[in-house]
Amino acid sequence: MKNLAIFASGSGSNAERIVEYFQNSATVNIKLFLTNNPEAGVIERAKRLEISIRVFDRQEFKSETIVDLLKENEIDWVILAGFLWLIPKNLVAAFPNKIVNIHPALLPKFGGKGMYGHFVHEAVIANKETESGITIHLVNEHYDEGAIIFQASFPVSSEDTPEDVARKGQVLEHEHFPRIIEQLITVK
């Protein structure tokens, strides 16, 4: 049985759709949710769905508290799903290869500090793409930069909006990142 947790800064809807995948797996188990916002929608899906929720502040994330708590809570992967803050080395080291990320773009573009929910989809559609997408990819010490493992895109019509490009990508993450979480754990 493989561990994971998820981290989560917002609403938390491709945290469920990641439990809801797993929920009959004798392979996967989601043990444990962590945020670093108290005011996050992913607390109450949490509630609802009976896993575990840590709330967090910068202090703890950046000392050895929350590697501490995954160790303790033996998991094995960490999936970042709508999680906004750079992950420390300490937290990479103790997870070598084994924290995967989503973006919503097609990285290399409009990834990095600051690229995050709609500010990449305003930056999409201010450059006028054809295409955005979502990638996958393992996490390292710097924003957006750890190997894609995985992408899907999707065109940009002149007449889309950032809403209309936010709404065509979270199709992609909820189809394609659970998916794509269960093939790297099968493997590695």
Ligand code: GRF
Given for the second form:
Amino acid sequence: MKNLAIFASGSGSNAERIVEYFQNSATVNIKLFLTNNPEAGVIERAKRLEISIRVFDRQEFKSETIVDLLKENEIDWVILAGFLWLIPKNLVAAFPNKIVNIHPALLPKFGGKGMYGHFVHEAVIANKETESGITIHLVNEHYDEGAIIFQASFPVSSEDTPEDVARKGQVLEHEHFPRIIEQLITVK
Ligand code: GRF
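Please could you give me the other form, the form predicted in complex with the named molecule, since above is the form predicted alone?
Zooming out: every chain and molecule, the one shown earlier first.
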């Protein structure tokens, strides 16, 4: 059995999709949600889905507290699904090539510190891009710089708003993220 922990800072729609995708799996267990945001929508989703959730603060995240919690729960893979903090070196070191992130743009474009959520979609529109998309990548200690595992794109029209870009991206995220995670877990 592979145990997964999912980190989210916001709504958690990707986290819920992942739970749904693996709910009948004999080999993958979504064991724990974690969030840095006590107001996050993912907390309500965890309650409804009956998944344990741990709210933590920056001090806990930077210390060994969260790494220890993941080890105590025998976590094999760490999934970042809309998690906004940089992953500290100790967590990267504890899960080498076992931390996966999804970014709502075609990295390396529109990535890096501060490029999340609406900031990404606004930049895509401001740059008059004719396409955008999603990137699923392994995580190292730099924002959005790990090895790219998967990308999918969609057209952006001149009439599109940042909200349109976000909506098109979320459709692709929900369609691909769980399946790519499954591929990664199965291969490695
Ligand atoms: C997604 O757009 C993802 O690409 C980005 O954060 C958002 C999370 O959305 N990293 P949700 O909380 O899973 O609904």
